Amino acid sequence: MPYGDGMSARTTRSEERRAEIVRAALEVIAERGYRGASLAAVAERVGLTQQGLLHHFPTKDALLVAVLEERDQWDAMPHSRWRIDLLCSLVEYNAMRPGIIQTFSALLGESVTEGHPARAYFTDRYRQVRATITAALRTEYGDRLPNGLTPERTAPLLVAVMDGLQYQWLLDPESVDMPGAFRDFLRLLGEEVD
């Protein structure tokens, strides 16, 4: 076997193992929260020793960043393609993956504490999401929505409703129709939705 082929196979195995560890970390964080999750629990779930896991992720914070980046890849959409009607689709999609939403929500809740390793990530993420939604609203409506609000004033409301509905839905999925409630909120903004 040529030297390059062996390196490629090892790289692929390492990437597959890293992906397996990230999936396991998502599960453990969803069950226990970030502070309650341990590297030992993640390692055990994937059949590694803690030292073996540290070969792939040298710190718990590095693993957390990988989990958050992986989650973002699932929702990735070019900024130029954001439209308000796609937000309804995103809420419907989120309703089909409670484990991921639970992990995200647990990390978000914990990140508001001083010194949490995900605090900067969520602060930057929300800044970017608000800017992207503001731009999408401006493209669709100009400087004012049908209800008179500006895109800058509306974007934080949209984000707050999406995340607030996620928490309510996670706590009581039988009583909270997350996609339906989000469509109702868009109607309050003056948006025509199906």
Second form
Protein chains: 2
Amino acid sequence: MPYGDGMSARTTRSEERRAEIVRAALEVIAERGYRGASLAAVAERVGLTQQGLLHHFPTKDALLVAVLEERDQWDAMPHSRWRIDLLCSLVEYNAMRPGIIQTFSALLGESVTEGHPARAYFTDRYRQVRATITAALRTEYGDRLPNGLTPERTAPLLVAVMDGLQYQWLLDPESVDMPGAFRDFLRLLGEEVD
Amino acid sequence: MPYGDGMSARTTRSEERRAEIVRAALEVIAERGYRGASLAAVAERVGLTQQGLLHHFPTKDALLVAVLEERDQWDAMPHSRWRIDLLCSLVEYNAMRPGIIQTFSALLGESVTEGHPARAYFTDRYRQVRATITAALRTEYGDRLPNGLTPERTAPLLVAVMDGLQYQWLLDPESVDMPGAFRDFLRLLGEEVD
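What about the form predicted together with another copy of the chain, after the form predicted alone?
And the full complex, kicking off with our chain again.
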């Protein structure tokens, strides 16, 4: 289909508008959490009526799904290319985008409450992340790390340190050197880190 | 003042009622988060009208303060008696009270959103906890742990692992052995753990 025909242009405009709404939703969730976020606040931020927003996302949960899919895209990396030292770069990158980390730290916190729409997402995501990290550790170290732990038992600790440091850093960025602390942890595992 | 006189009895009844309200608030926050919790839901759970509840706690934030004070009481231990191995027992104890851990994991998550009433509490609390753990590590190991890290640089990692494991465990208790993972981490630090 030739570029620039009526249908494609409409589709593109609609996609751009959706992306704009998702960005606004990320901000509103960072400020108020998901349960505290209203579609009206998101609509206002992008200059739409609530009715206009519902045209793009028929429910608040549909918008949440789009927000979580957006998150997955940032972290997307082929399974086979995962390496533990890349996590250092990820944590350094995270330290430059507090807004996004705030959004997902708030969502993770809420996800443990009853019937939260992001709960299944986070449960699945953590299973996948633990499996991916386990595989990367096994590629690097075999069945035991230098410190004696297996890859399976190291993976949840790695994930926990990343998440836990984010809360301390968001609350008190002056006191907590998140990338430095994460490098310290990798050294405990036996990684050679600069 | 003799026990059992009118004034004391009233005070005691009022204190009991306050404690009952705080317990109900802990439950409601675990289920809905703080922003999602309503005074009406807390009042209903203890068989009070909302007006009756306001007699004990004039605002929702006043009730939150009481909830956070309650939390501090559980963890209370004289600074000088803190020992790192006691953290193992704390994590094992936590694994037996998922409701409470859910309340505080939800509150921690929300606390990073804008203007949250628990933000200052958590910021201060983490500073204190890092300082207490640093002091305990120094008493045990001196200026360097067996792995080469200083007590100052170990403390935020210890806190991060505890918090991060709580989220993974709350989301997926079948897959995550929280006390076992925490013992693994203490071994990485050079602790002798059974």
